Each structure stands twice: as C-alpha cells, then as structure tokens.
Amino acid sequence: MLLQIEDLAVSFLSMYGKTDVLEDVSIDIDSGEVIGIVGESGSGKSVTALSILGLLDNNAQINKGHINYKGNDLLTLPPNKLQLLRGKEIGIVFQEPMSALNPTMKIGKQISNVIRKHRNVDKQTGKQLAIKALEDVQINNPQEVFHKYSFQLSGGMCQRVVIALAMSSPPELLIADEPTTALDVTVQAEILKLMKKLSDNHQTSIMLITHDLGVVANTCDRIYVMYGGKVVENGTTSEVLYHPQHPYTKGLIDSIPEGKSKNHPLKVLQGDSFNPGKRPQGCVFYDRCNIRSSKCLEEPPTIEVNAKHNVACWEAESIAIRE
C-alpha cells in the first residue's frame, strides 16, 4: 500500500468555535493507481488532499487519524521531512492553474528550480530536464513557452505547465485537485488523457479529486463518494457507478444529463446542501434522503457489499436504492 488515510479526523477553528470537517476518513491507494474521490463542494474532498501534504490553514485541527505514506505517518513527521517529500514523491494540481504560477517568474524558471531542488541537478541540465517536461505534456514550442509568464498562457496551457511541475520529479503519488474545472470540454479530455499517460510511463499512482462522475468512469480504477466530510460509499469504479448502494451515490449518478431525454426530467437532491455547523444527528446524509427510517438516526457503520464495494448506510439492501 502506497497510501493509507485511516480515520482522519479534521476541524476548523473560528470565532464562533470548532466545526467539524471531516469525520472517520478512511482512503487507500496502491501503486500504480488512480482513485477518484467524488462529491459535491463542501464534501471535504479537498481538506482530506491538503491534510496529506500538511497545507491545512493555520486554524485547522487534526483531531484523531493517520497518514500512512510508505510506512510513515505524515502527521507525526518532522516539518523539514514532509517538506523533503513535497514535490519530489508526492506532488499536486491545483484547482486554478493561474493562481497556481507565479505570475513574476517566467514558466522556465519556475519548473527548472524545482527540478534542481529536488533531483540535484546544475542550472543547465535543469533548463534541459525542464524543456523535456513541457515536451512530456504535450506543449508545442517548449522551448518558446520556457521563456513566458503564466499571464501569457491560456488557461489549458497552464495546466499543462501545472502538470509538468507535479510530475517533474517524476512523484510516486500525484494529487489532482479538480483539475480539469476551468477547462473547455476538449481540453478536459486532453489533460486527463495526458495524466493517465504520465501514470502509465512513470508508475505514478493518481488521486483525483472531481465532482464529475464521468470523468472518473474514464479515469480511475475505484471510486470513493464523500458527502458531509465522510466517505458515504467506496469500491471499483463499475460496482459503484452501475450498482450504487447510497443514496446519495444514486442521487449523483440520476443528476447526470447523459442520455436523458425531455419526457425524463433529471432527478435532483431535495433539501439544502450540507452544513457543517448543523451536523444531523445519526447517518450524515439524514436531512436529504428519501429513504431515512428511524435506524438512521444512529451513525450507520461501514458494511462490506462484497469484496469490491462498501457503504455506509442502514438501508443499503433497500429496493428503492437499486432501482
């Protein structure tokens, strides 16, 4: 195992008290995968990716859980250590790539800088490895693009820049944090089929974190589903999307346009998207579901469906969930 959350628990400090973000998180990954960590905003899909790299804000709180990163917990290691481990194993896609670069410092520099950080190398064989990085993401004219601002650049452009810089190193553990957000349809599918691609070459396992069931169904090996700060639903990524046994899962997939026509009106969620500072009691996604009985009312556990799939829901085994 390449990568193993088990019960991570987070909260946020304010002036009105502790708010609770994410509760039991249990996420795996091995080598050589990719995962796609679903769910609305809000969910905590992002909060469990800054947590693994330690880039929570100031007023977050690790409450209980470990971060097991090939055999070593994250949360307990020394501040220089983690920081040795960012970028040159364990390296991330920002949601917006313009916010990602620095808009002062050309994209050359910015790439070279950290390949020479990282893999030790002199200032002109960092120029080379960082033209070679921007080949490797499909980017014409590297040569051309090392000497440009970010500013200079669209917005799939710098995304690909983006990419570079995660994957220079090359990391053993890439973190994409909906990367693909502000992007046209077709470059959508170019960037993921260039993240897949660099995967395949470098063995570089992939978590990707979407509110987009179909980019995962082309994408990634297994699905974990968070609502409300805790993962609802996890298994290969066929068990979930064909035989989705949450309500909340079924609820995502019946919201997708695709294939509905104008005598099918889409499904949507009723009621208002989770808030973390009126946590329901018993089963997190009580407030919303259309199938809640008096059970629910207790947290319901974690249950095995079988060996590829699990939910947490009391009534996983309800006809209305498969229908």
Partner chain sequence: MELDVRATHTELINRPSQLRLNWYRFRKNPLTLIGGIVLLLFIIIAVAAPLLTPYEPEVINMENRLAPPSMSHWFGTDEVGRDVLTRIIYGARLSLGMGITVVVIAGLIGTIIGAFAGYMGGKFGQIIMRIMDVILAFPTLVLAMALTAALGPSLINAMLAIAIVKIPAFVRLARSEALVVREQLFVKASKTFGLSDIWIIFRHIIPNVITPVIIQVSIDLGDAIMLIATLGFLGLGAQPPIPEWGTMVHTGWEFFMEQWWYATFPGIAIFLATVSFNLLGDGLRDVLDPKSIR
Second form
Amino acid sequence: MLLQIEDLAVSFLSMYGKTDVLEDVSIDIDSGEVIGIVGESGSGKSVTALSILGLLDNNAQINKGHINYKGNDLLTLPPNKLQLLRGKEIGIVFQEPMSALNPTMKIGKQISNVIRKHRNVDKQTGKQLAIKALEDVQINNPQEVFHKYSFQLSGGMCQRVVIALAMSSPPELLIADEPTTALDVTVQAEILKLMKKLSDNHQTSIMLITHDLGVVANTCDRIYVMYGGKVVENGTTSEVLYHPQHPYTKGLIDSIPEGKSKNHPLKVLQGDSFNPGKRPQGCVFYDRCNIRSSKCLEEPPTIEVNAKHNVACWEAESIAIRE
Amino acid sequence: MLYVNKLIKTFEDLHAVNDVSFQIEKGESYGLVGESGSGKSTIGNMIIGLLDPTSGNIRLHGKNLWKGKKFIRPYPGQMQIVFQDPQSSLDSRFRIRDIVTEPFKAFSRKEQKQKMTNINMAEIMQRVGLHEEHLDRYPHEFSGGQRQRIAIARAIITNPEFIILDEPTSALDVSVQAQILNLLKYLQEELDLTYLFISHDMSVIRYMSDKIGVLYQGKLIEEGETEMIFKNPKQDYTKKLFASLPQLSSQGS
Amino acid sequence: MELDVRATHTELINRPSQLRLNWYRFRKNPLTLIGGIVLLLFIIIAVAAPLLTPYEPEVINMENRLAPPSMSHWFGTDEVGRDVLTRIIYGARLSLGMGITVVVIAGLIGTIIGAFAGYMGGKFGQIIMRIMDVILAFPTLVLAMALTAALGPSLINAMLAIAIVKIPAFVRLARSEALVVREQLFVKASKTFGLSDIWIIFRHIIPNVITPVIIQVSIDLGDAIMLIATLGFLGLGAQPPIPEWGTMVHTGWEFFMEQWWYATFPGIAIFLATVSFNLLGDGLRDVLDPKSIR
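Right, the form predicted on its own is done, so what does the form predicted in complex with its partner chain look like?
First the chain shown before, then all remaining chains and molecules of the complex.
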C-alpha cells in the first residue's frame, strides 16, 4: 500500500461555528494504481486532496484520522519534511494550468529549475532533462516550447507542461484535481491518455479527482464516490459504474444525458447539490434519497457487496441479506 | 423561422465566425456544438443583438435583425437568452420579483401596467419549479440550479417564441443539470418554444437537439439531423469530437 | 411512471444576514470602534449645541477677553471675550456639516460621471477621464486654494472648491468598478430586453458600484474636514466671526505665545475629527470590502 487514508475527519471553522466537511473518509492507493474520486460540489473530494498535501487553509481542523504514506503519517509530519515530499514524491496537477505556471519565467527554465532541485544536476543536464520531460508529455516541438512563456501557449499545452513539471522527479503519487475540466473535450481525451501512459511507464499512482463519471470510466482502476464529505461507494470501475448499489451513484449515472432516449425525461436526483451547512442526521444522502426509510436516520454501515465493492447504505444491506 | 446567412464576424484579424449559414424551423431545437474558440457564443450574441456582425444577415420571420451596426429589435421579449453562469446573470441587488419582471421594463408605461396586472407570477414561478414566496427573496439565497430556474423564468415571462440557451447547464452539477434539461424540454413542449441550444457537451446537445451544427474555428463544418450526424459523422473533426467523448453507457447498465 | 420535471428542492440556502456579518467584522477592529464613538460624540455635540453651552458663539464680551481656562470657561475665551468651547461646539456643526455635504455631493456627482464613463466607454469615456486627469495632476490643496482665491474667499466657495477637487477620485473609482459590472451577464441580459442605457446605468451599474464609493466617502470625510480647516486657517475659507475651527486657529495663532488655549483647543478638535473619520473609513472598508483585508 502506497497511501492509506484512514477515517479522516476534517472541519472548517468560521464565525458561524464548525462545519464538518469530511467524515470518516478512508481511501487507499497501491503503487502504480489509478484511482478516481468522483463527487459533485460539496462532496469533499478536493478537501481530501488538500489534506494529503498539507495544503488546507488555516481555518481547517483535522478531527481525527491518519494519512499513512510509506510508514509516515502525513498529518503529523513536520511542514519542512512535507514540503520535501511535495513535488518530489507527490506531484500535483490542478484545474487551472495557467495559474500553476509562473507567467514571468520561460517554460524551460521553470522545468529545469525543478529538475535541478530534485536531482542535483548541472545546468546543461537540467536543460536536456527538461526537453526530455516536454517530449515525454508529447509536446511535438519541445525546443520551441522551452523558450516560451505560459501565456503564449494554449490551455491544453499548459496542462501538458504542468504535468511535465509534476512528473519531472518522477513522483510516486500524482494527485490530479479536475485536470481536464477547463479543457476542450478533444484535448481532455489526450491529456487523460497521456496521464495513464505516464503512470504505466513510471509506476506512478494517480489519484484523479473529478465530477465527471465519464472521465473516470476510461481512466481509473478503482473509484470512490463521495457525497457530503463521505465515501458512499467504492470498488473497481466496472463494478461501481455498471452495478452501482448506492442510490446516489445510481442517480448520478441516470442524470447523464448520454445515451438516453430523447423522448423521456431524464431520471433525476431530486434536490440540490449538498449543502455542508445542512448536514442531515444519519445518512448524508437522506434528503435526496428516493428509497430512504426510518432506518436511514442512523448512520449507515459500510457493507461489502463483494470483495471488490463496498457501499454505505442501509438499503443495500437489506438487499444483500435477502440474497 | 430564423435564417442565418453567410454570417461573418471578425475581431481585428481573427475570424471568430466565418461564413456561417443555417436556419431554424419553428418548434425545433437546434444545437450548435463546438469547443472553445469555435465562435458558437459569438453567433448567439449576434442573433440576440449584443454584437454586430461584420457581414452577412440574420432574419427572423423574413425581417432583417441588423441594418449595418444597428439592431432592429423585434417585438420586445420575442427572443430571449439564458446564459451559462447563473451567478453573474442575476443582479444581486434586485429582488427575484424585479429580476423576473425586468424584461417588461422595456415596454411603455401603459403596456407595463397592463402586463403586470395580467401576469400570474405564481404560475410563472411554478412553471420553473419555484414558489411564489421566493419572489421577495434575493439571489444569494438560492443555489446555482435554483438561480438558473429564475433566469429561465425571466426568459419565459414575455411569452417568447425563440430562446437562445447559451451553455445553460455548464456551470451546474450533473445531478442538477439533469433537472434543468428536463425543465427546458418540458417548457419547450408546454409553451411551443423554439430553441437554439449552444453547448460544448456532446451528450447534452444530443439529448436536447433535433438538428445540430458542428462549429470548428468559426466555420460550420457539418450540419444535419442529430441522430444522422452522431451515427454517421462525415468530417474528420466531428469524428474526433465524438471519439473523445468518454463512453460510459456503452458497456451496459 | 410519470416524472414531474419541475420537481425541485425549494429550500433556500440558510445564510446569516449580511448585517450580522458586517457587525462581526466591525467589532473585530477596536480602532474602528474608537473612531466611531468619537465621531458619534462629535455628532451629538453638533446636534445638541445650544443645549450644551450657556453662551452664544458670536456674542462679544470685551470685559472678559483672552481669559484663561476656568470653571466658567473651560477652554478660555478669545480676543473679543467669546467662549472658545462654545465656538468649538458650534464649529463642529459647521465642519461636520460642511464636510459631509461636500463629500457626499462630490461622491454623487463623481459616481454618476464615472458610471457613464465606464459603461459607455469609447471616446466619451476617454474625454472624461482626460479631464479628470488634468484635475488630478494638481495637488488637492494647491488646486483648492487656487480655486477659492479665484472665486473669492468665502465658506460657500471653499465648499465648491473642495467638491471640485474631490470629484475626480470618485470618477476614477466608479469608472473602474463600472468597467467590471458592465461585463456581468445581468447587464447583457438587460440589453437583450431592449432596455435603455440610462436605465441600465441607474438601476444596475450605480447600485453595484456604490459600495466602494461609500467606503471612499467615509475615508475622504476626514480629509475634507482637514481641507476646510486649512482653507479657513489660510484665510480663504470661512470668514470671521463664523466659528470655524481653521479660522479660529488662524486668529488664535497670533496670541499663541501668551494665550495658548485659543489656538490649541480648536486644533485638537480638527485632529480628533480627522483621525476618527479616517479610522472609521478604514474600518468600514474592511467591513464592506473584505477582499482588502490582508
């Protein structure tokens, strides 16, 4: 196991009091594995990523849990050691590639700086490695891009550069938070393919965070579906997408218009996106659930559907028992 | 009903829209699909009167909408637009009542009064799935999906016959998007509306439109019945576009 | 199964009221509170002036001229025997009243001009901004002095001059905000309804640029009071016997060596009013524009 998040609970403090944003989140990644964390706004997927990186805002409070990375608990690691891990062993790719790059420094210099910091090589080797890194992310004219500034490149190109930066060490774990959301679909497909290929070549694990089920479908080995700061369902991609057990996962899949008949309204999840200020008692999905019962006013247990599939739902339990 | 003929828009030396022609029949839902920079929103803005075309013409029921740089507005409220971002499309200083009835302010005082007495606000709000009590609230009390419903209420209040939907669900969560798409389909049938649906999302456009036009770098490269194009795309770019669409449902469920 | 496509969650988001939020931010800054309290005192003093003192501000009493502070005249008397405290109290009416009037008028005019310049843009906006640049090129005090000197020294002319030198800052502020608001989708939506530019400017643009203008007004108030006093001190503003703080310091100055109280107390009044307005202005900016907090 490369990374193991155990029962992580995080709250944000503000003048209105304490708001729970993560509750008992457990996620693990093997080395070389690509996992997807899927959720809509308010699901806590980005907070999970920021917790791993130690980049939570000052008003965040970790209530309990551990994040074990190669025998260390990242939550108790001193900041300077965490800083060392970030970038070198744990790479990050964010949604907005433009804001991740320094607009006043040439692309090549940014990459070779990072490479030289991590690998202790001289200037000339740094440059060669930087060009190699640009080649690796399938930029056709690395020599040219090396001498450009970020604002001279398209969004897709910038994201490739960011990935090149993140992969330059290469890291053990790459955390990609909505890496393709700001990009066009044709570019999105290329970037996803690229990330998967890099993962295969370098044995890098990837944690792909997205709101888009379509993105994880073709990329990830396993999926965690999050809602309201909880993991409501997890399992292998095919299990979760094609045999979903949780009413939220089912509803989410039904909401996607792709492949649905035009003559019928889409089956919708009632209600609005999760509002952290109004966390229901018991099951987080209670307000919007169409199969809820009185049992759901209590916290549902996590039930093993099979060896590769877990779901947190009372109703799923009764189904399992019936079978 | 709506004719767009050889429409061109240039910004400095960039051809944002390059010789685009298409037509929309009454009651139809026409989808314009394209990626960023394809000119799809620019076309919408020219039809609704926010941007003047460099050349070409746009006709509604045979009447030219643009005479040079001047927009000849059809009857106020005949055409409406719903924008992408419901955060910025509602003025946070207005009450919902004032937001929804704002289109009436373009009428003469007498007509305004008449319209305000005739209109059944409760019914309009119900149509979009909201309540009459919401009328005295302010936008910040509503979620993204609810705000988009308010924007839709504002669009249908004038009894328009034609609505431009400019990425109306792109800023919303998928589960909320589905609600809005259903609502738009319901309204189209109920109110006999004609839609121009602009989107970058292939699955949304396929679900919503009868006919589609594929835009690439300002040019309309392919056009036709939605299912025909999805089943049998002719242009390489269209094929590439469809191929990039992540497949979710292909393996069953 | 028939689905009700309109079905939705009709619960509203439960946000705390803006007022509570503002009060919370306000409380967190003790200096603002002090500024606010001092100002409140000044305002009470200005409003209740006749009740607070048995003397008249302009009645001469030559027998009691230049008397030092005492129980009957806390701040002493001036060269014609008027009670200095009484004159300061009445002066508060004048300084506060004038300061507020001038800045509010300048803010109002500046906002309207700025909103037009920002929304319309183009050549119209350019011409307006160049005119404002010309005014801004001069130091405020120098320009205000020149204007009052040209118009003739009087209270009204001093107010006029200060209003004119204050307008460009408001125009700039309102314009830069209007440039942002004009790109908002609700403005575009209004255009598609066929609403006039005037309607859009007054109903959408101005209400949405007013918050920073209010902050600027509160910050500028202290400065305006200072300017009024300065012009008075230089003999260009209020003319004797009007009880204006700057004018009082001006006449009191001659007697400073022997009768220190005459110039000192009005000076302290100017200082307190200016500082408390500045504190309140800064605090108000933090409350209404939380982005500026660092």
